[in-house]
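A lone chain, given as structure tokens: the form predicted on its own.
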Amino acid sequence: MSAEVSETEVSGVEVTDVDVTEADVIDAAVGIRAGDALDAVRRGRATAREQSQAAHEALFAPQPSGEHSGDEKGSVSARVRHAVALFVLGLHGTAGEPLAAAHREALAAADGDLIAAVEAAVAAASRPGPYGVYAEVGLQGENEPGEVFRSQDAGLTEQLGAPLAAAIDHAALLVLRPREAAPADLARLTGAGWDTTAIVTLSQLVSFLTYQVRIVAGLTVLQETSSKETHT
């Protein structure tokens, strides 16, 4: 596949003038092939297509070495982008495998050790969500108090490095209660020593993967319709 892609904006992701060259990771997830039935109806959205994958591209290519990464301000490694990645996939439980392979594959190349911290952040953290207790007021009675994941009560500080462990409470945040981010939590980050660009990243990182799940979750019930469609 390659396709030039304007500037635009993805799920928050800034894509400019990407040459998509790499395989479509979504299609991959799907098993999406070509001359499908799926791929006519994704050949119907060509440009969502091709950013979506310029968007993976701009946020898992190559990064530097070292965590964030302290030669390059503002940089997040490859290392961290692949746990980050792993872990949020993992709370999105069975709906987030299909991505994650890929993830677990790259991260056991940048830092093998680093997979058995990471999944058990994901079993520490993992629980039913969205929730948590709205700050505007009018909206008190939509709140769902919940336990708050922090990689420290879990004991696994050590095992992530404290970057990490930040990151991936900052993941955890948005994914499972992002109506309850305030400064204190960006705080935190900062305090681990990312800075406002690496933020930026890190926050950019989860929501893609997050709409990467949904689209890979829609595209699979498709095909799963369309299988039993054929075989009745």
Second form
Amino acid sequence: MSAEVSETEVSGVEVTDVDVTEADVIDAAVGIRAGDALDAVRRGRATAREQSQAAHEALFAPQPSGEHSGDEKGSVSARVRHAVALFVLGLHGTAGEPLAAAHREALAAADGDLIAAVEAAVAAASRPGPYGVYAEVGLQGENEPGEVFRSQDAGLTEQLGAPLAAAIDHAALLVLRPREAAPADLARLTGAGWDTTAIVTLSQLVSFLTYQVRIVAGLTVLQETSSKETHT
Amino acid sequence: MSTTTTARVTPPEHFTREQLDWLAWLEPPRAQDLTPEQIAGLVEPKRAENPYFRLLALDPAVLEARTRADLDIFHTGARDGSGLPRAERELAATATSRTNGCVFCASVHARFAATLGHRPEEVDALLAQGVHTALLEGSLSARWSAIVRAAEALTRTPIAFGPEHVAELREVGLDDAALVDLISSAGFFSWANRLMLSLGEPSVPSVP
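Can you return the structure of this protein in the form predicted together with the partner chain rather than the form predicted on its own?
Starting with the chain above, the whole complex follows.
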């Protein structure tokens, strides 16, 4: 199901007839099937379920919008979206895998050479989070200083290209040490060519994925513990 | 970096239940310049007063899905008693925000958790001590401890939520619907915290 979605993204064909109840990315990643106990529970929060899917589609199969549809400036390409997604999910290790597969496939079709560079960035950036130094005076005793990942230090800027390298550096900040985010980080994105609208989209993309991967991880534990209980 | 306001920022010094302002680091559209599509993305038109939502309205489709998911996760079933009580959804949001370090988000949701849960001293202990110390010191009831421990485990990277958390939560009375509400509430704040932490900053309101 997710493979279907990613193909349509890459070819730029609008996804018009997808019934979200049949192609729910979270259900597919967890392995929830119609009739499962968790299927019924999730449908008890139908809006949350549908809108989680809608956010995924808005980020990874965006519909051209209004008068700006043909305007390249400020938009974030599918190539960048899938590369950043692969990076964010990679930072989550095995929990990210069920969601990462579709992005890897889409990226293979869009720009296969990038996969190795993104995976190298994941390997260089991965560490336990969240950590970081607080801005707040009263919280200095809780500071957990730690490494700042930069694609450039990992020798990856050339392979990624400067705009994507900046997006990936920002994604590492948001995933691992969000408490350290500062205006200078936004200036870095601006300096790499991202405008305010693109920064909002990139920020949503990274932040949404940290939600989606946690829903998948949490529901997977529930799914496994319920089926164990059923069998014993 | 251009900032949106000439107002002086008075950063809060610690986690707090007090009302805070949030100041954007990027220029949001002016309310009167929002397109119909962006207004639709706000879901509730009143949100146009808020610079955070006006900034997110630059990607209206994502904002709309975010907002509708948020409202459902925190409100549906909370009145008819199905799933997790609202106060405990807010507690999960607070524990996640405390773990990620989002002073602004923690202030908003600590107020809800304290007011709706009628146990402000436990919320204050969580804010003041942080998740680990609050749990170690026994500052929280058994049920709230289980919820806070699970929310913190879900918030970490790599995600540390496991069968032991589910077992503890079932022991304190959570059923499948309540467990899904907890996972959704904590998970949603991994999303919200990162937006609020990276697009602006909290400020103590100036006395008028």
